[in-house]
Partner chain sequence: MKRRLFIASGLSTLAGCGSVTAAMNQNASVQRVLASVERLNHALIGTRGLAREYDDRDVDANFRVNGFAAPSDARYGELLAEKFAGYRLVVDGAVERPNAFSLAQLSTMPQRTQITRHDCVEGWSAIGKWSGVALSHLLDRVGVRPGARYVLFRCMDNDGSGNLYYESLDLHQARHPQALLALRLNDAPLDPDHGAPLRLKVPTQLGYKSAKWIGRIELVGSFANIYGGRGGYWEDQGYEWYAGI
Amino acid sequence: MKELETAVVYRYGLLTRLSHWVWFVAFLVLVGSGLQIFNASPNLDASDKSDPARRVLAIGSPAAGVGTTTIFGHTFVTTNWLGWTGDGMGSRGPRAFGASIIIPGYQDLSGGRRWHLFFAWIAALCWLAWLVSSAVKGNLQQMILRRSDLSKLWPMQAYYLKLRKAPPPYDVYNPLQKAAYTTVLFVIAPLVVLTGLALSPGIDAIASPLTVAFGGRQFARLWHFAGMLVLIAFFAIHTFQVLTQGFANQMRSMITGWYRP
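Output only this chain's structure, taking the form predicted on its own.
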């Protein structure tokens, strides 16, 4: 028992672990409910109002049985993936995202908004709890990317890709982790929260300058959607790193707090 205790370290506190997993669940619901909301108007415009001439993204069905996705004027057939998708009851129809990835699974704009708003507050509180906990423990400063870390970014990525035998020297968090945490915690997460508030009719009524600051509701919608894509990419990279650095050990540390160095 004594040997086991010296072989592992207590890496994550209870508040850190709880906020991590609750935030993860909340984020999944936010993505699903957000896509439900997006289905009601499946396009994004770089404009202060709806403007087909400045359309960045459009997902639709030009004909029965055909789904298309148009990005910056380039159209791709995405039948059964985007544009013409499943309704969750064995049939398919003209909707941007299918029932398997939206919340609720059936078309329900008001329901999607309720799910989105409720879990948005949960995600925001988890984000704040995690920031406060990390700051109190002194971990937050260790997670911020510094100028001295920039030269280590590619060597660290090369190590993850198995192109390098050993990682560059680092302390608690490696350079890629610092870059990801710095970007997500202090740029993307605030952007998603603020654009979400700008899209809320209630907030817009009492704080319209916030909506104006993002270029109007359509621009805020564009930034909100882009922020979601960046967060999804972050999760994909984070999962890849966990898989390549000892999945069982990493998962144990985030569930129990104990990590084997």
Contents of the next structure:
Amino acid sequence: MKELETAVVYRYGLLTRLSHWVWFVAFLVLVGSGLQIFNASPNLDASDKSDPARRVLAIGSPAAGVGTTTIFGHTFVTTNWLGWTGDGMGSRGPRAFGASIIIPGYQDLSGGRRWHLFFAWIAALCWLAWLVSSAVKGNLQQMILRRSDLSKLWPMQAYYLKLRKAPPPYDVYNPLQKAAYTTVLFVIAPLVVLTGLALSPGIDAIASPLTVAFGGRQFARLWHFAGMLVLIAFFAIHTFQVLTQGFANQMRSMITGWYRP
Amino acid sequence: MKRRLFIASGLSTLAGCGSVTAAMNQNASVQRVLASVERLNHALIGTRGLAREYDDRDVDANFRVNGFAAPSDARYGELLAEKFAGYRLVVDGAVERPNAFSLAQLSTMPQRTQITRHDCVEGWSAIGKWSGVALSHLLDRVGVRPGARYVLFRCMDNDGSGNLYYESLDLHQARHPQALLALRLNDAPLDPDHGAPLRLKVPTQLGYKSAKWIGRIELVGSFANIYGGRGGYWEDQGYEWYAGI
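And the form predicted in complex with its partner chain, for comparison with the form predicted on its own?
First the chain shown before, then all remaining chains and molecules of the complex.
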């Protein structure tokens, strides 16, 4: 028993754990409500105003019972997955993303906007609180990718791929973790916030250079969507790793703070 | 096994959100909490600055028509048939000099032209060249009385269930230099689908604020007792009154 107690370390402070779970909920709500909002106009254009000639993604239903997804002009049949999907009440119809993954779980643009704008504030304020607290406590140093970590990225990946027996030496987080956290928390998350703001007419009137910088309103909408895809990829890999690398230990550490290295 | 667990848990987490939030979305307290950020957004973003203005070459020749098509009721049909000769824009409520303006009178007022982007709440945008009378000019003509807080736009169309379309701006929004009572789109008089004979253009907010087919402008102290009490047709359906985001 004594041995066990000395084996665990206090790894995550209260604010880190709280932020983690707030982000988890906010992320699911923001993705679901974002897809609801996307459904109202299921196209993404690389332009300022809507422009079919610069359409990057279009999800639609050319005929009853058929859903299609067109990416850079190449059309794929995606019936039952995209374009022709469930309405949440037992039948299928023309709808980009299905009712089971949009928030709320039926077609409701105004409802989706309320969920989205509320949880956008929650996620952003949580990010700010976490950032300030981590900076004050000095924890940020452990997470941010540094120049000296760059040469360790491949050895770490090689270790994961079982091409190397031992990982390169590191302190708290390994170089790949640092790269992932730095990218998500300090590049993608701010970009998703800024692109979301850039597609709002009130913000465009105050800070049009922001909208212009992203290539215009529709382009900002495209970047916003692309940012979501990157965050989903992070979420999927992160969840996979938690499930495969000592699930109970990982969950305990993110709930109680105590981790067994 | 772990991989299967992962995929199953991922899918069920996502699928669960839809049904859970569908139930929560019907709850009035949940809605009040979610809607609380509208005031924050209004206070922080508000109506500041100017919407970007574009060049003639940016204009969409076929400006997208959305929402309701031209009103189908008999009165509108008669006005349209006589090319709006009998149309009068009634301006009343909390004003010093209530009036009813004909299209000819509106056309002789100082005209403003702006090429601005229309941002629809659905996510699409289009650019149009709008000409007409600055709303602030009209407000000065009739004189706003001290008790007035909102400018209410009563429209000539209904949604088919008898609910009249209406919208509102506060006086700060109404005094914005780009708040325009448009008579023309792309150098031609407005056609019925685009709001003939007169519509509002507020490029600093989402498109649903830019009401079409305006028949009457009323200055009011509050819109709490008008229709659904939320200051607009779409607002009564759950959309935000402040539509700058």
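Numbering follows the first chain given and starts at 1. Being a predicted model, the structure only gives us computed values, none of them experimental. Throughout, rigid core stands for the largest set of C-alpha atoms superposing within 1.5 Å between the two forms.
- The Cα position of residue 41 differs by less than 2 Å between the two forms after fitting on the rigid core.
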